[in-house]
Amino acid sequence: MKYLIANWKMNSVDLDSWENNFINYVNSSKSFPKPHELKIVLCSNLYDFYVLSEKIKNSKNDIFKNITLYAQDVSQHEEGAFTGQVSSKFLKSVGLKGSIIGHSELRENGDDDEIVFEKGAKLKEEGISNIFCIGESLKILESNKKKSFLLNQLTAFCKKNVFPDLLAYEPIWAIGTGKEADPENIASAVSMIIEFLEKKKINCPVLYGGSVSSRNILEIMSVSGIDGCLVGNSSLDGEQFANIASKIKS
C-alpha cells in the first residue's frame, strides 16, 4: 500500500472544478492505482468538511469514493475557554479519519515537541490517526545537524504508547518554496528515521513532503523507504493531483 496525502492548508479550493477535475483524468487513466493500492487523504479546512464528505458519499466513482478525510491540524485540550481550537472528540464526532500534527508551519507559531505529542496523545485517545510531520530548517541543514534535530523530534513524540500512524518528513527549507530537496538529502533522512521506527519496533509508513510535484514524483518515489508523498500546491488542483497519484505504484 502506498499512500498521498493532499495538505491544501489555508486556500479557496472550488469543490466541484476539483472533484471534476479529478475524476476526469481518472477515468481518462489507462493503469490509475486502485483503492487497495494506493490510500488517498485530503486535509481540507474544516468549513469543506460537510459538503466533501457528501460528496465522497455520493460519488459513483470507486477511487474517489475511497478518499479518507482528514483534519490539519486538533487541539492538546479537551475542550475549555481554548478559542479557535477544535478538539479530536469533535474531528471524530464529525466522522474525520485523522490529523496532521506537527507541520513546520504550526511549529514556528509555537507548537513545541510536548504540544505535538500532547496532540498525538490526544488523537490516540479518540482512536483517530495522526500524520505525524518532522524536518529540518536550512540552517539546521547547514550546520550539519539534521540527524541530531531529527531524532530529536523523534524521540520526543515516540513515547508512553504514543507513535505515528503515518510520518512525513518534510525538510521546511522545501516546502511551498519550489526548492527541492535532492534524492541523496531524502534518502539519508529517510534511512535515519526508518532505523529509528526499527530499533522503537514501531510500523509506520514514511512519506516525503515540500514542493512535491508531477514532475519530481517519479524520482522521490524511487527513493528506497518511501511509502507516499504529501503534496501542498500541487495538490490544489484535481488534475494535477489526480496525475501526481497516477504515478505512484505500489
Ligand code: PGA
Contents of the next structure:
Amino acid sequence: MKYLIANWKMNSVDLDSWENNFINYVNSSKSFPKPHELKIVLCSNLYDFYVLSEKIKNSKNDIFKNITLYAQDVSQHEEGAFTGQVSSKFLKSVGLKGSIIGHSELRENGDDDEIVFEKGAKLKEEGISNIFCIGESLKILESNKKKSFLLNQLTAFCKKNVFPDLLAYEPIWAIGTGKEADPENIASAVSMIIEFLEKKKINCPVLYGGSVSSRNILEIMSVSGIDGCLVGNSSLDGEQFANIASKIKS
Ligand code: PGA
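Go ahead and give the structure of the form predicted together with 2-phosphoglycolic acid (PGA), now that the form predicted alone is out.
All chains and molecules follow, beginning with the one already shown.
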C-alpha cells in the first residue's frame, strides 16, 4: 500500500472545482491506482470538512469516495479555555480519522517536541491516527547535524505507548520553496528513520514532503524505503493532485 496526503493548509480551495478536476483526471487516466493500492488522505481546514465529507459520502466515483479526511492539527489539551484550539475528541466526533502533528509550520510557532508528543498522545487516546512530521532546517543540514537532529525528534516522540502511524520526513528548507531535496539527501534521512523504527519495532510507512509535484514524484517514489508523499502547493488543484496520484504505483 502507498500513501498520498494533501495538506491544503490555510488556502482557499473551490471544493466543487477541486472535485470535478480530480474526478475528470481519474476518469481519463488508464491505470489510476485502486483504493487498496493507494490511500489518499486530505487535510483540509475544518470549515471545509463538513462539505467535503458530504461530497465524499455521496460521490459515485470510487476513488473520490475512498478519500480519507484528516485535520491539520489538534490540541494537546483535553478541553477548556483554549481559544481557537480543537480537541482530538472533537475531531473524532465529527468523523475525522486523524491529524497531522509536528508540521514545521507549527513547530516554528511554538510546538516543541513535548507538545508534539502530547498531541500524539491525545490522538491515541481517541483511537485516531497521526501523521507525524519531522525535518531539519537548512542551518542544521549545513552544519552536518541532520542525523542527530532527526534522531532527537524521533526519540522525543516515540515513548510510552505513542508512535507514528504515518511518518513524514519534510526538510524545512524544501517546504513551499520549490527547492527540491535531492534523492541522496532523502535516501540518507529515510534509511536512518527506518533503522530507528526497526530498532523500536515500530511498523510505520515513511513519506516524503517538500515541493512534491507531478514533475518530481516518480524520482521521489523511486527512493528506497519511501511509501508515499505529503503534498502542499501541488494538492490545491484537483487535476494536479490526481496527476501526482496516478504516477504512484504500489
Ligand atoms: P509543499 O508543502 O508541497 O508546498 O512544499 C508540503 C508540506 O508543507 O507538507
